[in-house]
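Single chain ahead, written as structure tokens, the form predicted alone.
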Amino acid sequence: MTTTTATHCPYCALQCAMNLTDDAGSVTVAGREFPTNRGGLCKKGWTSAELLSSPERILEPMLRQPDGSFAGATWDEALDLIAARLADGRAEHGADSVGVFGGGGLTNEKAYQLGKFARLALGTSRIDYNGRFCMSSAAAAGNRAFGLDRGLPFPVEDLDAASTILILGSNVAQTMPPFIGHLEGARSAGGLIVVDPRRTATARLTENGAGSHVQPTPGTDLVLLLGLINVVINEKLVDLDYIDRRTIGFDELRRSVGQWWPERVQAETGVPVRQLRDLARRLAAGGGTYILTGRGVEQHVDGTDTATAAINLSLILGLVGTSHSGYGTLTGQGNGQGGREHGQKCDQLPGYRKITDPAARAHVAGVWGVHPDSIPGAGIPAVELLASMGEPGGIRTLLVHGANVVVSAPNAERVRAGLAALDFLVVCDFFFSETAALADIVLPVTQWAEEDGTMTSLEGRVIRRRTAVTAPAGVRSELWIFHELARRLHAPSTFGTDPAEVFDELCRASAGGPADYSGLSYGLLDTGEAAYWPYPAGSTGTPRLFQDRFQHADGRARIHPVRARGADAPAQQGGILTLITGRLLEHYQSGAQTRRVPELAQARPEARLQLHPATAAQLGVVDGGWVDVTNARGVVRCRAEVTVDIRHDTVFLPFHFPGEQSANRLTADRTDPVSGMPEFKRTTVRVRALAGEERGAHV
């Protein structure tokens, strides 16, 4: 029997539509017409079905044995043991000794139920998720400026009509290739502007008159934006009418940027004065202008301020909430948007409500059928949560869902040591990821094509994920796992296993919150109607936010002046360079899935350090030669890729690889004080060419 199911790609937040055809167990993928991808898919999407039948799939619960090996167990054995260890740990060390780490790839239903499970069944406040490494700075900036955070506050199709699009720190041509179709209008008008220290595939789209590539020194994006604001103000390019009607704070902003005259900005960023002025004038020229930010400018200790500066620039140009113009941020993970709206973030309850708000607690408690006081308060963000493993007063038990922290978290060797210091580690996964390999118990869970659910795309559109194939007999959905553990732990409330019922509960819990889903249902989503939140009951949704007002009580946006930190010493002194990390076309996140797809693994089997030819010559590095990349936190050993596509003072590593090629062995766990975002994009390292005998051991 052959069946075809309409669903969406399991990877990035573009959530490309696809059809899965199951012909007697052989599953094939075809692109499906949808506004974000228009029938196109990237390499990851085309090969996504291969993981469903991977020989590396975990097909039964696995328990670590005394000798360190794993052996299969029944579900009752595994869950009984987990429940007993959780109960004992809480009794001895308190509820906050149990930590929960979620993921931006979980469906809305799973993310919601995970937050509920942590707070009611476990009684812990110690829950956060890997979206803290992805969207947190942009989210904090959006909430600060607009009173609401939605990645793109407009449908992605709106970009088609733009004449100017400024992309800061995002390589969309490799991270979400179908997205570049929405840049064609700006390219045709010569208005695609890409800010990136590397000449990425996205930056190359600006060539041949299609736009311009701005290549600042790593870590100086905030200064660049302050300089653009200075030029816009001093050249009287601001939209004063918009500022007067719709914002607060412009006079303070004007005073705060006075020191960032173009020549000073050039000295700190390396961006020529003329290019800075031309960029400001282009943005102010009208005809449809959008400013989009990505992780490259947000994954810094000043990431929230940098995203805020981009918003300030958008506001004084009158772009936000107006026709054919706007500001947005490009969410990365598949459900990065929905994953942070419904409760797996340490300071939030469903509907993007603040967990410290008494009214929010009362509403959610009413849906859950518990007293508000039974819901724990705010927890701690992901980096701090992981750093507390094994520390006095820290977490002693950890449950991990949809994340591979040994590869994805900063200061990875410290994370590995923390995991080893735990009393008990449980990981839910499809495969033995690097984190699962350290667990006491690994629980095998359903993959994307084996389950129903909803995801929320980068444009705030809620979409349906549909079951296309039957899951292997030994795996279970996390919804079932939460239900079974909650029952064993005698938890209050109910923990449904039917995704449609859980979604209905999520919608009730979100009612009246900033991310209101109360008008949504599987029935409505199955009609194919576009569903953009907020979608209160009785409404038709909100494809375009902020057209009439912002979410602050007075309806005005907040222009929040920010200041750049003092300039650091130049990176390249005595062989010291600045490392930036990022993604490759063929791989996704920690690579736990894509490294198991033969076509993708063969195309990019290893991490390679990109460095400029002049830098390579100075260090004695040859293309394809082995290098050590070191700092006080660790060492990475990999091959070199010599390319003119990077600045001479900068090197680049992809973060998809484990072991001695893991880029996050080097990154610091310093965080943005507002968002908790780690600084992945600016790490000081030393690069050394390996001698012949050292290289020989790795050939």
Ligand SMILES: Nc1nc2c(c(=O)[nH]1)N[C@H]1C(S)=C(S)[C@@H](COP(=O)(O)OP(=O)(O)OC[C@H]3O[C@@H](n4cnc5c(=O)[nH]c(N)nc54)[C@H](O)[C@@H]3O)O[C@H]1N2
The other form holds:
Amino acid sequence: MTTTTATHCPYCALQCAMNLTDDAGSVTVAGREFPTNRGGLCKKGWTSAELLSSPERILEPMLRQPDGSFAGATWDEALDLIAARLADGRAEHGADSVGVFGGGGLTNEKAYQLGKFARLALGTSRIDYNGRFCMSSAAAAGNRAFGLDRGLPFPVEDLDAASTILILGSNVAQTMPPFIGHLEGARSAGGLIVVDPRRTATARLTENGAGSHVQPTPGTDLVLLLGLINVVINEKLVDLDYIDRRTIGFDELRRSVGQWWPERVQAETGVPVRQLRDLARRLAAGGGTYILTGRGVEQHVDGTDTATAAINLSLILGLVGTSHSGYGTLTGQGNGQGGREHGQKCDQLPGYRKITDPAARAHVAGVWGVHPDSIPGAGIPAVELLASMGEPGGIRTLLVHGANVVVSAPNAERVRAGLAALDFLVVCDFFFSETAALADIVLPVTQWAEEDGTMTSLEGRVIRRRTAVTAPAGVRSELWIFHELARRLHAPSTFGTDPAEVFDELCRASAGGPADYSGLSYGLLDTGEAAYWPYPAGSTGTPRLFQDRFQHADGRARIHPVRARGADAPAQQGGILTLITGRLLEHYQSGAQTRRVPELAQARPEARLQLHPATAAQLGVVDGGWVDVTNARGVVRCRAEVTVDIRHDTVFLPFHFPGEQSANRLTADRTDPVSGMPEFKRTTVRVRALAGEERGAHV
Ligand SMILES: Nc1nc2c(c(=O)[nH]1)N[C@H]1C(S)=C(S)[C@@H](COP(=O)(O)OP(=O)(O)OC[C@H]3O[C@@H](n4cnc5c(=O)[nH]c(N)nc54)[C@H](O)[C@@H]3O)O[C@H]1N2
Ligand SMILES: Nc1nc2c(c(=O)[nH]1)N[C@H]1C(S)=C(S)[C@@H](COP(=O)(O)OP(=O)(O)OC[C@H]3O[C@@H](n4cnc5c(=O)[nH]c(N)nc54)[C@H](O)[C@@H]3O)O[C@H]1N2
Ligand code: SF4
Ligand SMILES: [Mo]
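Following the display of the form predicted alone, present the structure of the form predicted together with the ligand.
Now the complete complex, all chains and molecules, led by this one.
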């Protein structure tokens, strides 16, 4: 029998729509018409169904044996053992010795249930998730300025009518390929501006009169933005009427940017004065202007302040909540948006409520049928949580759901050592990811096409994931796993296994919160209606936010002046280069999934270090030759890709690969003081060409 099911791609936040056709077990993917992707998919989407029947899939619970190998077990054996170890750990070392690490790829239902499970069944405050590595800086900036964090406060299609789009630190042409269709309007108006230290596929979209590429020194975007604000104010390009009616804080901003005159900005960023002025004028010219940020400017220790500066620029130009203009951040993971709303963040309860707010605690406790005092307080953010493994007072047991931290967390070798120091590690995954391979127990779970649920896309639109194929007999849904463990742990409240029922509960728990889903249900979503939150009961949702007011009590946006910190030691002195990290089209995140898709693995089998020909010549590096990339934390060994598409002082590594090619062996676990975001994008390294015999050992 052949069945076709309408669902969405498992990977990124664009959530491209697809039809999955199951013809007697052979599953094919076809793009489906939808506003974000208009029928298009990227290679990852096209090949996504291959993982359903991957020979590497785990098909029964796996228990580590005394000799270090894994052996299959029944679900009862595995769950009994986990429950017993969790109960013992809690009794012996306290509830906060148990940690939970979630992911932005989990459905809303799973993310919600994971947060509830941690607080009620484990009684721990120690829960956080990989979205801390992703959206935390932009989220903190949005909350601070607007009183609300929804990545794009407008539908993606609004961008079609823009004449100017400024993209700061995002390579959408490779990270969300169908998205570039929405840049066409700006390109034909000559107004696509891409800020990236590399000449990326996205930067190339500005060629032939379509716009301009600004190529600053990595990590200087905050100064660049302060310079733009300075020019906009000095050239009287601000929208004073808007500033007056809708914001607070402009005078302080004006004073704070006085020192960032264009020549000084040029000296720090390398961006010519002329280009800076042209850019400021273009942004103020009207005709539909949007400012978008990505991980390139947010994944820094000053990422919150940089995103805030981008918001300040948008506010003084009167772009936010007005027609045909806007500010937004491009959410990354499939459910990166919903995943940050329903309680897997350490300081959060469902509906984007604060766990420290007594009214929020009382509301959620009411839905859960527990006393508010039984909900633990705020925990600690991801980097700190991982750093506490094996430390006195830190976590001794960890449950991982939807993250591969050994590859994706900063200072990855320290994370590996921390995981090894745990008393007990449980990982739920489809595959032996590098993190699962270190676990005591691995529980195999259903993949996207085998489950129902909801995802909230980068535009804050809640969409349905639907079961298209039958899961292999030995795997289970995480909702079922939470239910079974909660039962064994005698947890209060209920842990439903039916996604629709869990969604209804989530909607009730979110009612009245900033991310209010209370008017939603599977029934409504299944009608195909576009559902943008906030969607309180009785409403029809909110495609466009901030049109009349911002979410602060007085309705005004906060212009929060931010200062640039002193620059670090300039790159290239004494052979020091700046390493930036990011993504390739073919691979997704830690690569745990896409490295197992033959077509993608063949296209990009390994990490390559991008460097400029002049730098390569100085170091004696040839294209395809082996290099060591080192700093105090570790060494990466890989081949070089010599390219003019990068600055002389900068090198680039993708972070999709494990072991000696893992970029996160080099990144530091310093974090942004506001958001807890680690510094992924700027690390100092030395590069050395390897001689024939050295490289021989590693080929
Ligand atoms: N193919 C693919 N697509 C993905 C993903 C994936 O892993 N692979 N992941 C998804 C997720 S979770 C996310 S978060 C998004 C991320 O999507 P993007 O933000 O587009 O991804 P990155 O490649 O991390 O970073 C974007 C760009 O930032 C630049 N950059 C680095 N440092 C700086 C800097 O200091 N200043 C500026 N201006 N730019 C800088 C890099 O050169 C890079 O081209 O992609 C999503 N889509
Ligand atoms: N150097 C550097 N490091 C980075 C970044 C960077 O730009 N540079 N970017 C950061 C960003 S933006 C992100 S989002 C993180 C992401 O990094 P990770 O958290 O490592 O992301 P994934 O590789 O997607 O890991 C998801 C894992 O969960 C599994 N999985 C997928 N869906 C489910 C599910 O529903 N349930 C369960 N139980 N498992 C599931 C997958 O098989 C995979 O093993 O990496 C961060 N790390
Ligand atoms: S752009 Fe993102 S959602 Fe669309 S097909 Fe590619 S990975 Fe999937
Ligand atoms: Mo991300």
